[in-house]
Every structure is written in structure tokens, then in C-alpha cells.
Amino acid sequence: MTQNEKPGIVTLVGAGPGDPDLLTVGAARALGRADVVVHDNLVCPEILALTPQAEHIDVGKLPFGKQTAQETINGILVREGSLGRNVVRLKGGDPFIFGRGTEEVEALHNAGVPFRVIAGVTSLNGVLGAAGVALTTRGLKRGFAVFSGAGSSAAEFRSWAAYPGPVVVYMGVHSAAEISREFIAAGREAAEPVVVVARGGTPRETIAETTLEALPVLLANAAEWTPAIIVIGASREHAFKARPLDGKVAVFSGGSLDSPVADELRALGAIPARGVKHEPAHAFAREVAAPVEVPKQ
């Protein structure tokens, strides 16, 4: 970079948990100005479609699958920003909640590349709220704990179990058996309710309710439930489960998913989708998620 050249700006943007409705106004504005979008594999196609003017670089990480080293991602951001390009680093959820945003910001700072952060909606509120899981309830639940199940030890699981309220587990599918065992050993009830939301905010969302003791059985085939968020000590609200189309997918043969008809179906509990084959992992979820065909509008 010569003395007259200026670096571009790298913007770390939270894309939300999957549903394009949860993208913030600031995020949409940043995407509209981007020359380059460096994105995770969890970012939905509808959001990427907002950036036809930009070069897309996929740096996604799949659990036990394709991986892009964090150092490689940091290098791409520094390189593109140093070339004077307007870069959006598009991350699922929020950059600073299990998103490695701190590592990327440090790399940019050390390289002298200007950066900013636009927060995103996380699965903690975006997915669980839409699924009808209330983490706080006046007079009943005054707070909650959140931790990552990836790389945690048995002692850490027991320490989280001591929290006197709902406990939310990110990246805990592959540790389900150990989580169940250690939480029960720490004094949590075996029959305590658990909610699992897999692929939240997408047309392939699956919601299942189980117990702490039965959690390992539900998640026995981990690949079918990844990514997922697990809530120990909470149940879905009755008002959500009572909606007539709860858990069903409304398959549109044409028309817009951003329409009054689609909103009416959402209010009845359905998930609007366009020609997406919905295959929930759990047998109960498969039963209630039979598709509802919506004719072309």
C-alpha cells in the first residue's frame, strides 16, 4: 500500500440465526455497500442475494466437516481491507457471541485496517423466541445461564448445572450424553424439561421437547441435529403449541415469502418455504411437520 492509498473498511456484521427477517437495518445497509462479502456457511441464500454487486468468499466451518482455519479467515480480511475494498465479514448470529469476532478484530487492528461491528440477533433470542421458549417469566424465571458445550469438561458441566434456572447450551449436540449425566449427577432432576431447536430460523427447523434423562436418546444421531441450541429447564409456551399449524412447513409453489399470506401462515405457526424438502430429524417432529401446500398467489 503506497502513501496515497487508504485501506478499506472491514465491517463485522451479525447476520442473525437464519431467518432473513432478523437481519438488522444496519446490516442490510452495510451489505448494500460491500465490495466483498466473507461469509459463513450458516448465512442463508436470501441474505447473500442482497449483495449481487459483491464478490463472495465462503469461509464456512462445518462441525466435523469442511473447515476454514481462523488464521486463514483473518488473513483474508486483512488482505481485502488492505486493498482498499469495502469488506463485510458476515457471521451467523452475533460476531461477539461464540463468533470469534474478537480474534478477527485483533488481526485487523494489528494490521492497521479500520473496522467496525454491527451486532446481530442471536439464536438465544431470535430462534428461542420464535420457537416459543421464554427464558424469563415474571415471578417464575428471573434469569438464565448460557455456555458452549464444545470443549467443556465434566467439571464445567457440573458447575453450569448449579445455576438455579434455565441453562442454554450452544454447540452441545455432540456432548449430549455427558451433559445429561453430569447435570443429573449435580442434582438436576432427570425429568427436568428440555427443548432442542435444530437449524433454527430456516425452513428445515426442527423443535423437539424431551427430558434431561432422555436427551442423549433424542440426539443419538448428532449429524441430524447440528446446528442446534439446547435449553435445559424450560418448556415451549402452551400458546405456541396450540396454534393450528405449529411445526408445519407451508410450501409455496410461487409468489413471495414476504407477503400477507406468508405472514398469516406464520401467525398460525407454520414455516413458509419455497420448494424446500423438509426432513426433521426426530420422529415426533416428522409427524407434525407434514408440509402444507400453498398455491401460487
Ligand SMILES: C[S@@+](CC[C@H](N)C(=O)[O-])C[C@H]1O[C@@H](n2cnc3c(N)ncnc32)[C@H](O)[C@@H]1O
The other form holds:
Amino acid sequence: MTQNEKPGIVTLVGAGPGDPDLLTVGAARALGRADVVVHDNLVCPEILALTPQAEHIDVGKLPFGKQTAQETINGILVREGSLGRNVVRLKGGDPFIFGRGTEEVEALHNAGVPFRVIAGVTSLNGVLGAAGVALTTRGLKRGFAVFSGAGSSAAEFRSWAAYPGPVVVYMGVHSAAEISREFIAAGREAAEPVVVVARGGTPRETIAETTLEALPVLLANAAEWTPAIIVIGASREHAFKARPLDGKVAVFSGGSLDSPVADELRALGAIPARGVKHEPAHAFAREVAAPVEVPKQ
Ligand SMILES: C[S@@+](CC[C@H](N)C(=O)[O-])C[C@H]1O[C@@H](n2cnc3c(N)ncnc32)[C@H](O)[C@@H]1O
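Mind giving me the form predicted together with the named molecule, seeing as the form predicted alone was just shown?
What follows is the entire complex, opening with the chain shown before.
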């Protein structure tokens, strides 16, 4: 950047966990003014479609590896901001909850590029409430703990297990066996209820209720369950499970998903989804998975 050039502003924007309804008004405004949108692959296509005027840079799928290195992303943000462009860095959920937002603002600060942050709905509240999991209940559950299942040691798992209430795990699918083992070893009941919500808020959402002991069996095929939020020590509320279309997908071949009919279906427990030509309706299978049997030792 030369002395006469004015940098643009880089806005870190939380896109929520997948359902476009969870985008904030502030996020939608920032997207409407963006010259360039730098997004990762947890951001859904409907949200990206709100920015036809902007250049899109997908830093989740660049051809040098499955994930783009954080330094590369930082470099793109600094470069685009230094060019005087209005940059939106669009991130799944909230930028500062397991989102590496701090590293990005640090890089921008060091390069002298102005930044701001618009919070997003994180997966924890965006996904769990809609699936019928209440993390607090007046007089019964007064708090909950949250941790990342990725990169945690056995000792850390045991320390989270000591929390006297529900424990929410982000990025825990691949370490489900270790989490289950360490939580039980730390004294949590093998039969303690566990809820898993995979791809929450999308037509491919899957909700499963299981136990701490059976969790590794349920998630054995990890690729089928990511991304997912796992809650140990909570169940789905009866009022949600009792809705007549709980666990069903309503496939629309035409018409709007933003309509009174779609809302009525949502209130009955269904997820309205758009039918895709040449793709069978069962491709949208949202399931409430059956309980998993634990093989006897
Ligand atoms: C790298 S973290 C990003 C979290 C994000 N910043 C947030 O606030 O939700 C990725 C993890 O978020 C959770 N996650 C993201 N989107 C999700 C979704 N639609 N359904 C369930 N879990 C989701 C999963 O635990 C996933 O492994």
C-alpha cells in the first residue's frame, strides 16, 4: 500500500450454521455492500447467492489441499483490503467460536487494514434449539460447558467430564471413541443420554439420540456425520419429538421455501427442502436415527 492509497475495510461476518434464516440483518447488510466475499466451505449456497455483485473467493476449496492454510487466508484478506476493496470474510457460525477469527484480525491489524466484526449465530444455539435440545432449564440445568473435540488430550476430556451438567462438543465426531471412553472413566454414567445433530439447519440434517457408551458405534462412519454438534447429558424435548412430521423432509418442486405453507410444515417438525432435478427425494433424507445397540463384550 502506498501513502496515497486508502485501504478498504475487512468485515468478519458470521454466517450461522447453515440455515439462511439465521443470518443477522447486519450480516445481510455487509454482504450487500461487499466487493469481494472470502468464504469457507461451511457457508451455504443460499447465503452466497445474496452477493451476486461481489467476487467470491472460496478459501475452503482452493486447489492446494483440502483446507487452505490460515496464513494464506490471512494473506488474501490483507491483499484485498489493501487494494481498497470492501471485503467480507464470511465464516460458518460465529467468527470467534472455533473460527480462528482472532488470527485474522491480528494479521489485519499488523498490516494496518481496518476491520470490524459482525457476530454470527453459533452452531450450539443455531442447531440445538431447532432440534429440540434445551441446554438450560429453570431450576434444573443452570449451565453448560463447551469444548472442541479436535486436538484435545485424554486428560482434557476427563476434565471436561467433571463439569456437573450438559457438555457440548464441537468437532468431536472423529474423537467420539476417546470422548466416550474418557468420560466414562471419569465417572459419567455409560447410559447418560447423548444427542448428535449433524448438518443442522440443512435439508440433510440428521438428529440422533444415543448414550455415552453407544456413541462410538453410532459415529463409526465419521464421514456420514460431519459436521456435527454432540451434547452429552441432554435429550430432545418431548414436545419436539411428538410433532407429527418430526424427522421428515418436505420436498418442494416449485414455490418458495419462504412461505406460509413452508412455515406450517416447519411447525409440524418437517424441514422444507427444494427438490433438485434428477436427484431422488430420498437424497434429502433427514433422519431421526434409531437408537444404536451396544455389542456385548
Ligand atoms: C471449525 S468449527 C466452526 C464453528 C463455527 N465457527 C460456529 O460458531 O459454529 C466446525 C464445527 O462446528 C460445528 N458445526 C458447524 N456447522 C454445523 C452444522 N450445520 N450442524 C452441526 N454442527 C455444525 C461442528 O461441530 C463442526 O465440526
